[in-house]
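In structure tokens, the next block holds one chain alone, the form predicted on its own.
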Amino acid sequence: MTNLLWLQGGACSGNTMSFLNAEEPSACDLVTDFGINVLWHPSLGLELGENLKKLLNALTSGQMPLDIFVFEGTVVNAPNGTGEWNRFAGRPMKDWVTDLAKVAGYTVAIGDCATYGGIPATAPNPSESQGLQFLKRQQGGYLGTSYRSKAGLPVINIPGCPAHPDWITQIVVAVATGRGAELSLDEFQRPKTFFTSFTQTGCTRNMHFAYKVSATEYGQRKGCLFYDLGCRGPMTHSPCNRILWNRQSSKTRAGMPCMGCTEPEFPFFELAPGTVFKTQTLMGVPKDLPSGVDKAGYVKLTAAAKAASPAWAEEDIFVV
């Protein structure tokens, strides 16, 4: 057996969710096909009070072991770096954390909040979040760059605001099943194998993208919505137009831009007003690029997509 602990802090419950909507493997998967033990879980642990505080105190001593450590949402520090805002069995969840870490086989973040601070962690940050290794881009978060479980591996990121479910059960059943080593990370120490591509592959909007044809409103079924509605699938390592949402849609395809919920800086422009579903100009030519892509190469680009734009680029083709 495989012992999995999951704890919530700063959260707003959607990875919660997303896990328990897992199909491939399902959560009832991990536990009667792969043999995890959920010691815990906020939506699924049956023990409360004096008991839940024994479960952790068993296993912050080692009396029982902590093979995988999950958290999801972010590590409060408020007020004044004490945590006390957040508080869970007696203490506060960030000193929880910091035991638990320390005797964990495999530490997973779940979720933005949990990797990079997500929307709490925006400016001005008043609950004083933080990622478990990452704040924003800058490494460090929490638990400190220096920071690797017993198995030798630093936080296992799985960012998104949620998180696919599919992407957490996968992960977990890698560890749990001895291949956790084999795991390779990338410098946001997200799984490579989901995080290596970007949101913009696979989705059916790619043609469009391709001759320069934008969208201009939500939910229509034609043109791509990076060139005027924010989307930053061409800038976003996910696998979400390749491992579909409930097995047969994204965002994209849904005609909702990507908003770059697995990159660090999520969410953009810190909420600006009017900042939000737009993409964002400078002398016409979009200031976040698809990665890759200069500036002058774009407009060299952009010209030739347009001049030679098919007829058919500005029809409705959707056929999924």
Given for the second form:
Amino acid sequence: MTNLLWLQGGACSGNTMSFLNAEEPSACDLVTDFGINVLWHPSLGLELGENLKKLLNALTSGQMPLDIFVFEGTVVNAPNGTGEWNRFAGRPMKDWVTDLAKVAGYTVAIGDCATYGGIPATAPNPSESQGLQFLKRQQGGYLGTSYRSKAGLPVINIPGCPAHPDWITQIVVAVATGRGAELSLDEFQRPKTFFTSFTQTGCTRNMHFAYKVSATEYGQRKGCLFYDLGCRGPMTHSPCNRILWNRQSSKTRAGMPCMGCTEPEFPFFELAPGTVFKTQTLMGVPKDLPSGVDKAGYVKLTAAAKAASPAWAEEDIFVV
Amino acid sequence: MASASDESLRSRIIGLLTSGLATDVYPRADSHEQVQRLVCDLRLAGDDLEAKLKLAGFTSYPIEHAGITQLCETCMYYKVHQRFCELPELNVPVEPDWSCKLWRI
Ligand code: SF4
Ligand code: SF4
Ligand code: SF4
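Can you give me the structure for the form predicted together with the partner chain, which would complement the form predicted on its own we have just seen?
The complete assembly is shown below, putting the previous chain first.
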């Protein structure tokens, strides 16, 4: 059996909801097929009060092995670095995080908040929130740059707001079945298997992106959302159009822009009015261009592609 | 394909632009905030065609700004085959070599 403990800091429970909706494998499969023993989880844990404290103390003392420590939400340090705003089982949650991370075989951050600080860490960050090993783009976070779990790995980050259910369970299974050492992580400690391609990879609107045909309203049956509606698909690393949501669709397929939730700067522009779902431009040119593309190249390519666009690209293409 | 009503509206706009309708060509809407303000003003103008053309700084020729030629033909709101501006607040037939302050690529 592999012991897994899931705790929640400054969080909305979105990743818990996501986890409970996992299908391949499901949360039940983790227990029945992969021998994972969920010691405690905010929605599934049976123990309360003193019994929960006993369990946590057994883990921190080494009496019971903690193979996988999953953390959802930010580490709350307010007020004034004490962490008293987020108490759990008799002490600040951040103190549990310190002690549990020391004994964990693997430490896994689920969702943006645990990874980078996410929405709670947006300025002015009243809860003094941090991610486990990052604060936005800056490495370090609560556990510090040099933190390594017992298996010798830094925190495994699975960002997303929320993370896709299958990203969570597939990584947990990989770790539980002894394949943790094979995980290759990127500069933000995200498993490369999920976070090397872009949200745009597999988007059904790629033809419209190529021919520079813009969607001007949500849910339109044609057009790409990059040009006007702020889609961050071309510069966001996620498999949202490869591993579909609910096995059915994705935000961009349904005509809603990607908000770039797997990247450290999310929420972008600190949620200033007028910045959400609106492409930010300077003199008519998008401020954030597709990854690796420069302004001169973008302008040239766009003009040429637009001139070459076929008539069908301007008509509804996803006809029901 | 452009419809007959598009063609008649296009002729009307050409008439207005060539008969000296003074539009607010400058200053260009460079920043995101300027664009947002302009879009709000256009919403308030509703169906008043002349007001919309004036606010948006329509010209029947291209405008060169910051080293880039801003013309409908390369604008994101331009539908090449219908010669139509799809920006919901404008929503008018145009010509490829026209320009306005809401140009974006
Ligand atoms: S809608 Fe977004 S993800 Fe899809 S092609 Fe356009 S920019 Fe890319
Ligand atoms: S489509 Fe974009 S915003 Fe939506 S979940 Fe994927 S990365 Fe996040
Ligand atoms: S927004 Fe302006 S430049 Fe762009 S197509 Fe419409 S009228 Fe032309």
